[in-house]
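Only one chain is shown below, in structure tokens, and it's the form predicted alone.
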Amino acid sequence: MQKGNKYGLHRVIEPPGTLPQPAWKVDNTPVIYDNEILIDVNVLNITASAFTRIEKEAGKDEEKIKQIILDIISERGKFNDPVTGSGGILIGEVAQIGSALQGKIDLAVGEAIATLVSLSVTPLYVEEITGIDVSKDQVYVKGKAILFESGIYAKLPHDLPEALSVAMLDVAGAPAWMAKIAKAGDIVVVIGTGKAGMLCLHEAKKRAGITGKVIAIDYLKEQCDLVASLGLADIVIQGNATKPLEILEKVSSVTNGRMADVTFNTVDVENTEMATILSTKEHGTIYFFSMSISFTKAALGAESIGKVVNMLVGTGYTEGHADITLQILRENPSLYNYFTKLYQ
């Protein structure tokens, strides 16, 4: 086996020396150096706001949609949205370990694992799309990738649905990050009750404890009314955070002017960014999650209005974020039977 870089750099084909993220383009052949895995693919769980913006392109046609996929993976060697510049993650089975790697992780050949680094840094070779869920974000491949010797993985549960498992660790950062920012007593508020949302509520819950408050802010009606009924969040706002100044006095309102010490956003829309930042009190924290966000427009947002807040990009990895992503779902009986029910 040829010897491989740490972190893919002999993988990236365009432009030469950069990392593979970044990289428009990475050679995709499903022969691995010594420091790889190869993995037989079967799932790819791509990140709601590029599933979105494709099955906008494609008029919600799904061999359109198919299309979309295949010629990105072709055009770039991996699936990384060239919109929104996102990927989402992967499910299959070790089919080879590099000779460097053999004894050195807890890993065998046939394991069932689900990539933790996202679509836009993995080399990818899709033979066939077998099908497509537009309600899970899910696509069925046959196909194989490679995991570099940087990369992170977990393997499946087995007490959890595949299924499930892997659409919940492909927003797994999220709810750990919520785990270590949210504290005892926070007013937290949580814009967007998607996946990624709802697990962050419940976390926010568990950390800001009795003594705190857990506000949800969503769009659509429907969306509040379930987070209701499954008891996340102290109080339910339907609110269009596009909107700023609405949501502003809406926060406002049920804080008594107080606002977030803890703001997190998980929508998959543009222009969300004034609202979360307007629904934050001065020197509270944002955590941007989604790829939605501009980065652009909430620093020079902030800047506009005079307002100080420590404001994190929404990294999908902290130390621990698949175990307590998954230990959200054995702890809440009904977000389990919930999304049990969404992607069985």
Given for the second form:
Number of protein chains: 2
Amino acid sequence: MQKGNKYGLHRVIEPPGTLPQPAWKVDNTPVIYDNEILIDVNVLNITASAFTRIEKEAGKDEEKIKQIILDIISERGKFNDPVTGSGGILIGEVAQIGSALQGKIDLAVGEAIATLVSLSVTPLYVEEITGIDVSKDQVYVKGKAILFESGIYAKLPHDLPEALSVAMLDVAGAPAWMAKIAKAGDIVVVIGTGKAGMLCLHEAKKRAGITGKVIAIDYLKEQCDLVASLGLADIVIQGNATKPLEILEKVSSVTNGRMADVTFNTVDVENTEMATILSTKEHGTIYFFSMSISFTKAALGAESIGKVVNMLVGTGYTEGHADITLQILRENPSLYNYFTKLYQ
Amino acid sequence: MQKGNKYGLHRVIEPPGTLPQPAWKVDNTPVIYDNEILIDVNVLNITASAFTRIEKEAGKDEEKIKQIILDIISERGKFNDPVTGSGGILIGEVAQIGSALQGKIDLAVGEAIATLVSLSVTPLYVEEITGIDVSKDQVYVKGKAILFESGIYAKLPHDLPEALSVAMLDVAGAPAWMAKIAKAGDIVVVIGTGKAGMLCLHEAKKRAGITGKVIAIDYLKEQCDLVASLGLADIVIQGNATKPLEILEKVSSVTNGRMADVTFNTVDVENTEMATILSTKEHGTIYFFSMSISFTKAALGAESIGKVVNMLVGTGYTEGHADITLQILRENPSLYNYFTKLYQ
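For comparison with the form predicted alone, produce the structure of the form predicted together with another copy of the chain.
Below is the entire complex, every chain and molecule, led by the chain shown above.
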């Protein structure tokens, strides 16, 4: 076997000298180097932002969606949506472990895993797309992927359905960062109550606890009703996060002007930076977990109203993020039942 | 006088219901509402990113630069570069104070001030551009500006030249955040050693102190020599921040693989996110002070290599940022002399 670089530099084709993630094109030849893991891929779990973007381009036509996805993979050697820049994760079974890794990692051929680095960094070779489930942003494939030495993965747990685990792991970074940031007694606002938002709400209630207050904000009435019925928040607000002043007023009203200590934005819609900033108190912490966030709008937005807040660029990873996120399903039967129906 | 809104909502023309900063167009009529301050504007100090962008579009032709700036202001009612999204700051004298603010603020008609909210949020009416200094990104004008009730400003100090103060205040957020973040004993890396970078280096040396280590990185040899001759860093590295692996190797080498506790990126160039992330140790803090940063590249970049870092969206403001930044000039005679020559 050829000796590979830890970060997968040996796979970068274009432009040379870059890392695999920013690279336009990587080498997806399904023959491993000595420090790589070869995976038989079953499912691609595409990010909501990329899937929504592609669905729009395809006018919701499933065959066109498949073709767009195949084209991206064939052109770039990885699934890395050129418009949104995002990827997703995959599941499969370990097919082969490079000689330099054998005995060093806790993994055996045949084990089911999910890669926890983005698809945007993972060389992927797809023979065919066998199916697609637009309701889950999932694509079923026959193919191979390469995991680099620096890549992270989670073994899929035996006590949870596979599709459910994968869907959760895709957004595992958000609830895990909530677990790190939210403290006892905090007022926590979660804007956007999709999959990531709901998991964040559970963690927020757990960490802020009985002395804290957890506020969920969503644009859709049915989503607000759902969050309320699942008992995920102390207060549920229906509001439009692209209307900062509407959100400011509503959060101010339910917190008596105290505003949030911690605000998580999980909305995949543009122009929600300002509502997030206005919801947060002076010196509070904001975590942006959305690829629709504009760095410039966030930076200049806070400056434009003289507000001092710690605004974190939300990455999809922190230590133990898979454990924290899968544990939520074991702790919260209502959420478990809801997600099981959705991602069975 | 008409009653105005604290955030200047009454000035937003397009689209309605937004705040002045994200608004495409604001009303720049130079007649104040009861809670506004009218300013006789003398100088616009445009952000490096916007000025460079406009200079390029104009092919360095000064008359064309003027025209582009006038066109932006006339179309948007504010100087808010439509490409980079950034603005800058202005200086002038207080011309009139709204009736609702009189007696409530520490300001008198005739006093020289700099506005410390971005030009991208400030209604601006320019009669003419009387001069331009491309070496300072400064535009001399005859005009009026409006400061909202939520707007922040600094009185210009009597012991420092006006042009110098303004040039410094434009980037005051970066050294002030460095003052908050860098702690005794930290290894601090500053990528980019322009105006903001140099001020950050001074603060880093002061806060990290004798037990810390301050590392400056710049692309240009002459800038590296300058930083070394001014004594701003313990170690100066010449390197290209768009080549993450080159920077990783160099920072690793001078820190014996420990990497930085705190990394400030002040480079106005695209694709420097990864070099910044790779320079920083696990659980370190990154402050991105550049409008060229891509939110997606930073988020996915860290995720792609499984690195856990706190990445802050760098705003141009925190409490006392003007005081902290102007104090640097009093504390550091070499830097004072250098900047005085540059911005006299």
